[in-house]
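Next comes just one chain, in structure tokens: the form predicted alone.
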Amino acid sequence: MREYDIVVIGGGLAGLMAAAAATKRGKKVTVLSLGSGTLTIGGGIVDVMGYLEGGIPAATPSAGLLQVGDKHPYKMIGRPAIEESIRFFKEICEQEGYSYIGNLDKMQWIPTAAGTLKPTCLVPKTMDTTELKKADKVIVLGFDALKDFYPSLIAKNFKKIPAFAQKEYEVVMIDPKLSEGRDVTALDVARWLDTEDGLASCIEKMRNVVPSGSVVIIPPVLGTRPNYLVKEKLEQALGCTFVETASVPPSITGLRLRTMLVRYLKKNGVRIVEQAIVAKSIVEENNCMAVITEGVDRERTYYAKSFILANGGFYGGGLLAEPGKVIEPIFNLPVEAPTDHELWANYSLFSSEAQPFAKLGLDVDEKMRPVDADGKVILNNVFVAGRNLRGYDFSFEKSGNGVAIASGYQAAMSV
């Protein structure tokens, strides 16, 4: 029987950060990953706390942390651990050559593909808006046949934002000749720029429409690899500054971040099992002995001293909605939820309030161990991170990746 120190269930940001923190402590770690979580969907930026109750923007991520409710994961984790987790995340990024900028004391507002501004905390250098704020004229550059990125809409909507209204905007387009009769995705363009020929061709096309010294808003296409080589080569060749936007899936910035974290974990000896469907657990006297995965060929059993549950909420299958109840399917942990489904949702369109169903999840103690309604620890060696947790609406608050990093780190440090 092969036993690990820690088995992490889930390969999203919470699970990967938990594995990173655990291996830093010298633990022998295996990650059971069904997929990549929301990293490649929601983007590679780290929202910590963007909006408060009532839809009020937080002045800074730090100020937002001070106003969370008693049941919020941040309240259970505590400010010191949150700060430590952010530092640890940035250390990994720096070490891997894909550093992130930002801190808890300043809200960053980054451009989106719809021409709005999104509040966040940490971003890759490709989204640094320092020069964008200074510029008198901004180029918005699009690619022919690229879907879900509309330069004219960005320019139009930016003119409505007070801090950007006085700037001059020019829309330019280049043709990467990638369509072949179909829509082009950001991933297509990013892969094109990964190649020497593609990057050289792009530089020549841009020279015809982008004056030297320009600040250029561009879709997130500056390569798929977790480094800044494409950005640096473009800026050096053209004498411009490029600023990527946040965008709809597929998220290239999220792909880069996941690639970087997986690379870091593998270099540090973490075993990652892909497409692992964790179906059930073996529990004895309030301790989990093993979890069992099921596959086409056979079941596999993974024994460990401790387990970190980070396989997502409703979207990831970590929580399942059934008539009148919500269940956690691996350990059968209790989830408090109204029996009347009508109370699960806020039915107001464009509401300034969070969705009740999004706040459903597992109650934990300060060590991230699951507890019952009386606050008693249910499983001594199981720790919970990410969207399995109760008390927050990550989409409404803009807090998802922040909670993932902080809770994954706290869970690993509590083992």
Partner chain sequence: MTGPGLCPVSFISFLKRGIEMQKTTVVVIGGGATGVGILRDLCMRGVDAILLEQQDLAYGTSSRYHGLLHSGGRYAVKDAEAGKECIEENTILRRIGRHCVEQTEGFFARTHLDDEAFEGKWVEACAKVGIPTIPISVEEALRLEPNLSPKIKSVYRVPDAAIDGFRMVWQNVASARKYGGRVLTYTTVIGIEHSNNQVVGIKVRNTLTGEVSNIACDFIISAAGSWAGEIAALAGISVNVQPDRGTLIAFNHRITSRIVNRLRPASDGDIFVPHGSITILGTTSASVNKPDDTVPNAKEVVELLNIGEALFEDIRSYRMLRAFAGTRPLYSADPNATGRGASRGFVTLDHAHDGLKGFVSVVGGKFTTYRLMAEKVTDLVCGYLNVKTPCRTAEENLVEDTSPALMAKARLYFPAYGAELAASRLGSEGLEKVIARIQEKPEKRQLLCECENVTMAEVEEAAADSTSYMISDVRRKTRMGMGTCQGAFCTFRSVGAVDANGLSWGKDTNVLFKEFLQGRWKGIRPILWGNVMREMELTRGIYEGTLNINGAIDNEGI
Second form
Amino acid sequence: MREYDIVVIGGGLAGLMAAAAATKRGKKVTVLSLGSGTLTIGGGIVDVMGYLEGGIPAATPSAGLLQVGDKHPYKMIGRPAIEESIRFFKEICEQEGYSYIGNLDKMQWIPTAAGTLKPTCLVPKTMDTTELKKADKVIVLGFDALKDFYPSLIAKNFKKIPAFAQKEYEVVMIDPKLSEGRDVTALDVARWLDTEDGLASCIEKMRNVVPSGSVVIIPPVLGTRPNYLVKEKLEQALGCTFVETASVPPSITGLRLRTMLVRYLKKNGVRIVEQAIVAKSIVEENNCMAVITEGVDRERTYYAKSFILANGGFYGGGLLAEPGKVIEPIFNLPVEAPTDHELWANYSLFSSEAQPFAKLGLDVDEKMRPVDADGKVILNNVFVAGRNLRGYDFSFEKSGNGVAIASGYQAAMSV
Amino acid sequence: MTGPGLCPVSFISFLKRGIEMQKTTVVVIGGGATGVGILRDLCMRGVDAILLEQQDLAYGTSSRYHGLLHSGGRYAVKDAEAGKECIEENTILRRIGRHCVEQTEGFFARTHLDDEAFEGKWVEACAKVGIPTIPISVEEALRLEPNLSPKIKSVYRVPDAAIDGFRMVWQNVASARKYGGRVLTYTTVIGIEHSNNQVVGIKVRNTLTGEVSNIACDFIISAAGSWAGEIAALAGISVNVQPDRGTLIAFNHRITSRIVNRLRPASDGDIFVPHGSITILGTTSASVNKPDDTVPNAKEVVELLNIGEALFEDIRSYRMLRAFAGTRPLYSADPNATGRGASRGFVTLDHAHDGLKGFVSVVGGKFTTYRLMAEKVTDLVCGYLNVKTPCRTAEENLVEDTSPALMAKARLYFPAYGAELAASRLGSEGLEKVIARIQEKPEKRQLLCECENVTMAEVEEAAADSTSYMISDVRRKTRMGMGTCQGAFCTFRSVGAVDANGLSWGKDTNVLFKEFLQGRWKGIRPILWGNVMREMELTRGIYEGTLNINGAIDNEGI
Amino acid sequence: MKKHHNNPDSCTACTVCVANCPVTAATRKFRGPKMVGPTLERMRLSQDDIEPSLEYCTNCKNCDMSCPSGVPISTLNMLARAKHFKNRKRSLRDWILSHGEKMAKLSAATPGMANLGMKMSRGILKKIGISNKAPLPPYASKSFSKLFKNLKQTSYPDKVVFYPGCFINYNDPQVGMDFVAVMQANKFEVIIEEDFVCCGSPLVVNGFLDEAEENAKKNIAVLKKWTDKGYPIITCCTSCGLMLKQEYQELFHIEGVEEYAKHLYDAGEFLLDLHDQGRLNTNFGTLNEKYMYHAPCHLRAQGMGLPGVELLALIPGLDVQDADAGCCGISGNYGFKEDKYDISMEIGSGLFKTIKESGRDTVVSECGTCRLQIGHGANVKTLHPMTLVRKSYEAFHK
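Rather than the form predicted alone that you just supplied, could I have the structure of the form predicted in complex with its partner chain?
To see the whole picture, the full complex is given below, headed by that same chain.
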């Protein structure tokens, strides 16, 4: 019988981090994944904690961590493990040649495609704002036909941000000659820059409009692969600094991060089963023996000593929302939710309050094991990580990938 | 007579205020189906007219219903007169409005839960008023509409059709404009001016700028629907309109290609109407105090799904897009009649009988008979104005057909499935303008709204229209943001594109983002489960998580 | 409730499929899986039109695999293609490429002549739209069914039915023979059923859905007959396997698929299951050899991981490295088409590069057309995993 030490359910950031940490501990790991997670949607920027209740910005991610509510996953995970997880994440990135910059003691405010700034903790080097902050003059560079980037909007809005208002902005456009064929997204431009010809042609076009020494805000297009070759070649050729903005899906930064993590796991012997729809579990006396996937042909049973449940929240299918109730489909774990559906959401989509529905999820103990309303552990060898956890609104707080990394790590370390 | 809202003023005081005053013969209040129908009719008869709408055109009940062009079958048993009007108007509209009507035909299906005895009564009543009903076998019905519940007992085909409320209103306006008609949106009426018991003008406020002005006129026609009581009150006149809220659900895809009515006495949740890419299920009926009480709730949605299950078994597996509600303007001389008990026929109230000449309210009625209502009230007003030109609204098409040559040209520039949609939304003239934009900048053929197949060029054209003041106005003209993702992707692009063209109406782009997404949220909040919940995680992830439009313009720590 | 809702409702427009679509990465002519699949599906339900770039979809299923919402994107594309072609005239090229089985039967009498003819007529093939650079597979001198008839098997009480599929039957019969040898080494007798027809995969991708359905009906009847008797059915071709168990269910509404699909196995998976039950013959001889492995997309789509890799890991000395470099680009007969050849090679370029850089001269893969493409694109030898398993068993006895 093939038995694994750990079966990780879910191939998003939380699951991949859990698998990485477990492998590092010498465990034999299988990841059961369905779809390729939400990194390519949400992006590869690691938010840890940006805003507190009431919409108050946290001074630093660390300061934010100290002020979260009692039900928040960070409260369960605890500061040391969070720090360790961030260190571990950065170590993998470094090792794979795609290092991230930032730390818990500094809030990084990075430019977005909406001409706003957003607070975050770790970013790839393509989003380093050091030079941007120093610059008196900034070029906002767009690409003709790219329908997901509006440089003049960014320039105009930056003028309204006090710290950025004194800078001078110039909008320049490059024509990547991609107007034939399908609509142009950042992915198309990034793929163009992936090619040697594309990069050379882009450098030529930029030479005419971007003077040496410029700081240039661009959409996230500096190549689809997890390395800094495109950035380095561009900067070297033009003598400029490029800063990618956070932008709408498909997320290039997320694509790079995912590619890197999957490659890392496979190199380290993790088995990844794609299209694995985990539908149920075999549980004996508070211990999970196996989980069962429901293929279009037949069920398959995966035995392991421990299980990490990282199959996402409502989006990923780890939680199912119905009128007045929430279901956790694999283990039928309890989720406390108002039976009156009117109480799930605020009347204003955007306000100074988090959305109640976004905080619905599973209660866990400090080892990330699911607990009931009385705090009693329901399953001894199941550990929960990621978006299915209770108590955080990642959009409002800016904490998404941070909770994924910290909880994934903590789950793997608790096994 | 005097009333609280009545403010007699003289012509001199207008001059003193130095405001350039607009003048017209007739002011029509209300930019819904009836109002635009009246505007068109007046203008076609050569009467100068201005239409006032407090929001955007078709903002009210005319877009907040199921969009069924009734065959009359629904009314045949209870209200033969209404049934007869419906089949007559249905026949006319399918002809003159073929660019906003989709000739889907309809089914009346009796489910296992419905009274068999009613079926015979219904067939008989339809025959009496001239509504053709063709019985077909359940097998045949299931072959034609495979998603129908196999438990249904009997099915009849009727000449129902689907009508797009937004487009129909726009096309009436387009037609009226050709005859000199004028439209002022975001203009709310704050006073009715009169002299010697005769209307002389109207006092209005621009709701966006707050600017107050007067329009001199000889006649005011209130076609304000559920708001008719409030308008009449401005002249101290009582009109007993009871707003009755109907909640509906829009589904993400075409679950039926025909209209499906439940064959039973008219009740809640028994009509499914396919509209282009979506399906609408309606409606509930609940008396409300305010005409703008249009916030639906989860309870109503769950009830609608429970009822709808009898016709479409898998209804819970179909993704909803949003819930929405409108208020029917139910009129009754009897102030105690409400809901489905009140008449859905229409009444023209000549307030000369109340002591004020030059003021008419048209109340009640239904979308299907809007043209007939307009004709009746225009006849009345023309009588006063001594205009003898006969009504021609039933003869002339709302918009001209797009020529085959223009369609062929459009296909060169629009993506697949896009040319026909754009042509039916834009009409010939608009289509040519959008094509010209694409010819000038070929990348404008790209889809700003991928779900509903709307090009950047069309959004820019709609944004440039004089009646557009925000992204939602563009949405109503184009359907952008009304498909699967409900603005998750096109909100960003539309604000970006509009801003890049210098059309952001002087607003901060974050305000535009929030305004549009909050509008979408209103219809999503009551159905926040299943795939809708998933989409909301995505939308919030983009706008709040990644783009931080909520915490925007925050520079702490920099 | 119906098991398969071929409707676009779960799509959130998230665009993950676009980022993972190999065709989209290779050409800007394809509007991408999200647009052509679920987004336009909503339009297709109300309008009769055709998205011209639909022809670029290869049905490789990377969109389905990356979708976080479980939307059957490629199936929506195949159904749309079939709907479009239902009453339209088809090109000779598409007919030929879809009817490999018929062509093979015509050539079966004199495969040598057919191969010669094929070489000579590459010019003619190019004229009808088949690339003269494409790696068209030669016919074997003897088909698998002929070879099998002449084979003397040891009879065992445990039996399996083998579905060879067209490629093994007509082009690469040795894989079938290797499979039979492996099963014999595990004390199974292999049954070949003469009534099997082409699974229909090449018909589906070219829009001949009605014909594919006819084939499906025939195969389903035969498959069900055997599984009802309790015999497992095994394929060595991952595209045939996917078609028989999954795509039949998604594309057609024919009774019986669900029941037999439970007993339909990929050869590697079947052997691993034997291993789990402790009854796999583990008398593997040492093979001190190094190979690259390529996972066919249609294997990955089946939700069972990479059984071939796990199986080969049991062989002592054997070093098999997963190339993990995505789709090879051939997608059945897509890469044979004149107008698709370059796209197909571009899709596979990453894989070819990885293989070349590895310095290994042989690539192992379950899929026959993947092997053709890899041989062509990376200039290496190729093998089916069963060939290595057989070799290892034989090495044990040396």
